Structures are given as structure tokens and as C-alpha cells.
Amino acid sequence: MGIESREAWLRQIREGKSFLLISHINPDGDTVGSVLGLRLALLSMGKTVTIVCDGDIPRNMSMLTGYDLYLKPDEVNAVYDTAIAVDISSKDMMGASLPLFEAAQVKMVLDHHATNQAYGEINWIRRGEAACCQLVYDAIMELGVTITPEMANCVLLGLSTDTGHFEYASTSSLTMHTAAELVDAGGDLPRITKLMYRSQPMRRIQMTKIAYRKMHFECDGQIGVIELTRDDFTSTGCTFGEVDGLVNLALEIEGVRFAYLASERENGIKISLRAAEPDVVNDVALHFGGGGHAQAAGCTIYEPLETASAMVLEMLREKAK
């Protein structure tokens, strides 16, 4: 485990030269939009800058400045004198890019997630914080790199989709006081929100159709359940990106303490983890090797479908009792 430093953090950024940014596999607006204005800032200080990530970078995030540029792990082929996980609350959550971490000389963490460990050998870590942008808009602060509009648009995304667009608890006065820094620096927020909450592709309606048809309830309603298969993927064409959101319809069912979507996908069952206040699952998540936030958590179960829905629901019960 390494120093856990902002100062160590920001000098390595001024001293470095070559920089691979990673993004969370399943990535979400938060990663992408940290990786990606934090790409623009070492670009503008003159560093080489590469971005991966073991995913598919949702669509909706397509206005976002270098959005086309991800390469996938098996795509690069160079060492890097810094490597940042960006957003990552533990090294699984790398996925096929962990390898490039580890090989490069300086391994660097930025994240808010309350379960990181600080397994970077230097960490800048705000546990609790309510996005990983909102460190990235304080690095670009530290650095002196003026935000430019293409910056705002990728810090401003991050900050609203982690926020439930500046609904969750974890918005702070921090969090609005950034928000309007970065509309006044030109970030489009009516355009984010359009994009990002005002619009959905018919795929993605499909498999809501899905998700309300198979939605369950056990414990007497305290718990939610969603399961998503391979076939129901196929058959709507809908992302893996696309459907994370969709745990959120079991919570908001009167009643409901605990919710879970998990989605059958090539390489074992996502489970997307949702809890009212003051509920955790967090400690869920941890258990089964994933991390987040307490009331928003993921982990990634390599079993069958059945077995790993059966597994996460056990704990819950436990905790509903």
C-alpha cells in the first residue's frame, strides 16, 4: 500500500511525461468524464496522454471531447512512466487493464469510493467525496490549467451522473459551488441533461419493458430483484452500458430497502447494488470482491446466474431481518 498524498499526486502529474489513464470496466459517466478532462488538462501541460478502458464507453457520452479515443488493454502496447486508475475502488475493477498498471513505473490512484484501500503507490483519495470529478476539477485547480469548455462538458458530466444529477445526498454545497464553475467556463449542462437523462435509445425502453416484467420482491417487499440474461440482451440489442440504471426502478417501489439488478454477461453476472438511507450495501459489494458508494455499489459474481443471484440475496436478507 502505498502514500496516501495530494502533494505527492499532483507532483508526479508536473513531473511526469507519458500517462495512461485507466476507466472501470462497466465505465459510467464519472470515470469517463474524470479520465477524459483530466486527458485534456496533461495535454494542455504538454504530457503524452493515453486512455483505456476494459468496456464500452455508453453512447450517450459521445459529445465528451476524446470519447472515440479509448483504446482497449489489448490495443496498447507501450510502458508509461505513470499510470492512473481513475474512479477505481479496488484493482479488479481494472478488469484486462490491470496489467498495464502494474507494468507501469508510477502507479497512481484518484478516487472518492469509501472501500479504496490506497493500493496505488501514490493515492489521492477523498473517501465520501460525491464524485471523482469533483477531485479532477481541484487537480486541474492546483495544476493552474485553465478549464476550457471541453473540460467543463467532461468534469460537469461526471459530477451530474454521480450525483443523480445533483439529487443523491452526497451533493454538497461543494458540489453546486463546482457545478456553476463549470457552467460559467462554458460547460453545456442543458445539453448533458438532455442527453443523458431526457433521452433513451427504443433498445433501452425494451429491456426497461424487460425489467419491470421480471422485477420481484422478497422479505416482504424490503428487497427488489431484477435479473437480466444473455437472451434479454440479445434480443433487445441493448448495451451493458445502458442498463445499470434500471436497479433504480426496483428501489423506488414504496417499501423497498435493498434492491439488485444482475445481468448474465460474457464474463460472469454484474450486480448493481441500491440502497434507501440509511441502508448500506457497500459492505455487500466488498464482500464479493467489487466496491462503491453505501447506498450505490457493483460487484462482479463468477457463477451461474441463478447461483450468484441466490448468493447476493442471502446477504440481504440478512441484513433486511
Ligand code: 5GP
The other form holds:
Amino acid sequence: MGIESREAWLRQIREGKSFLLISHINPDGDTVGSVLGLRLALLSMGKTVTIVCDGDIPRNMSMLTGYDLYLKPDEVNAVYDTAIAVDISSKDMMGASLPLFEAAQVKMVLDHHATNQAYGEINWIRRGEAACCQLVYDAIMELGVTITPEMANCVLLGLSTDTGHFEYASTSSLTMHTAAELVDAGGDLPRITKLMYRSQPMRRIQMTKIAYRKMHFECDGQIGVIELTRDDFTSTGCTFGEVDGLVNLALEIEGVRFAYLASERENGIKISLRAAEPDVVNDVALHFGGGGHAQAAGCTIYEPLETASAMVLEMLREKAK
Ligand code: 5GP
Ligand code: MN
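Given the form predicted alone above, produce the structure of the same protein in the form predicted in complex with this ligand.
Up next: the whole complex, starting with the chain shown before.
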């Protein structure tokens, strides 16, 4: 375990020359917005920057500058003086990018997950912060970088998606002030809203119908469950990234304290866990080798769908007692 120091992290940003920025597998708006925003800030400081992700970046984020510059891990062949794992709660969430992180001379972490164990050499982690993009914004300000509309859009998109468009309990006064400053800097909130929440592909609507049909409740309606099979993905054509957030359909029902979405992937069952405050679910995710935030966490269980789902349900039943 390395040091946790915002100052040391910022010093290395000033002193480093070539940077590799890493987004996590199953990339979401926060890891993408943070990497792309930080990339633009580093470029404006005259640094060399490469961005990498083991996974496809969702198409609805293509408005962000640098979207099409992500490399796949096997396309990266240089060694960088600094690698930064961005919005990545644990090393395994880097997927095939992990060896690139390990190969860098200086390994840094920028994150906001409660379960992050500071696996880098220099870590800047603000546990419980609404989004990693908030830290990117703070870094931009601290480094004296002039924020451009392109940077503002990246940071604003991540701030929006990780707060459920400024709805989750993690949304603070700081979040709202930052969002206002990003709009002042040229961030286009209506466009982000339209692309991220108000123009869903038809296949996601088909999947939403399936999710509602399959949704069931346990423990007197305190636990909401959605199970999606490989067939559901094949029949709708939905990518795994496109079911992001469907778990919330179960959580937003009156009386539901815990919800999870179990989806059958090529290797293992991805579990997306949610809780309504004051309940927490990251203990359950950690138990199965995953992690995340108090009220939004995840893990992968290498069992058949039914078994994996039953294992999660059993733990949640205990909590709902
Ligand atoms: P989601 O359910 O939306 O995929 O993930 C919710 C949160 O939990 C995200 O912040 C994500 O980074 C984290 N998370 C999801 N799956 C895993 C996992 O397998 N391992 C770890 N460490 N974190 C995860
Ligand atoms: Mn995040």
C-alpha cells in the first residue's frame, strides 16, 4: 500500500512527462469523463497522454473530446513515467490494463470509492465523494489550468452520471456549485441530459420491458430482484453497458430497501447492488470479491445465474431482517 496524499499526487502531475490514464472495465460516465477531462488538462500543461480501457466506451458519450482516442490494452506498447487508475475501486477493475499500470514507473490512483484500499504508490482518494470527476475538477483548479468548454463537458458528464443526474444522496452543495461552475465554463447540460437519459436505444427499452416483467420481490417487498439471462441480451441486442442503471427500476419502488440486478455475462454473473439510505450494500459486494460505494456496489460471482442470485439474496435477507 502506498501513500495517500493529494499534495504528492499533484506534485507528480506537475513533474511527470508521459501519462497513461486508465478507465475501468464496464466503463461508465464517471471513469470516462474523468479520464477525458484529465487528459485535456494534462495536454494543456504540455504532457504526453495516452488513454486506455479494457472495454468499449458507450456510444452516448461520443460528444466528449477524446472519446475516439481510447486504446485497447494490447494496443499500448510504450512505458509511461506515470500511470493513473481513474475511478477504479480495486486493481481487478482494470481488467487487461493492469499490467500496463504495473509497468509504469510511478503508479497513481485517483478515486472516490469507499472500498478503495490505496493500491497505488501515490493515491488521492476522497472516499464518499459524489464522483471522481469532482476530484478532476479540483485538480484542474489547483493546477491553474484554464478550463475549456471541452473539459467542462467531460467533468460535467461524469458528475451527472455518478449522482443519478444530481439525485442521489451523494449529491452535495459542492456538487451543485461545481456543476454551476462547469456550466459557466461552457458545459452543455441540456445536451448531456439528452444524450445520457433522454434518447435511449430501442433495444434498451426492450430490455427495460423484460426487466419489469422479470422483477420480483422478497422479504415483504424490501428486496427487489432482476435477473437477466444471456438470452435476454441476445434477443434484445443490448450490450452489457446498456443495462447500466436498470437496477434502479427496482430500487425506486416504495418499500424497497435493497435491489440487485444479476446479469449473465460470458464469464460469470455480474451483480449490481443498490440500497436506499441508510442501508448499505458494499459489504455484500466486498464479501464476493467486489466493491463500490455504500449504496451502489458490484461484484462478479462465478456460478450459474440461479446459484449466484440465491447467494446474494441470502445475504440481503439477513440485512432486511
Ligand atoms: P454498477 O452496479 O453500476 O456496475 O457499479 C456500482 C459501483 O460499484 C461502481 O462504482 C463500480 O465501480 C463498483 N463496482 C461494480 N462492480 C465491481 C466489482 O466487481 N469490483 C469492484 N471493486 N467494484 C465494483
Ligand atoms: Mn465513479
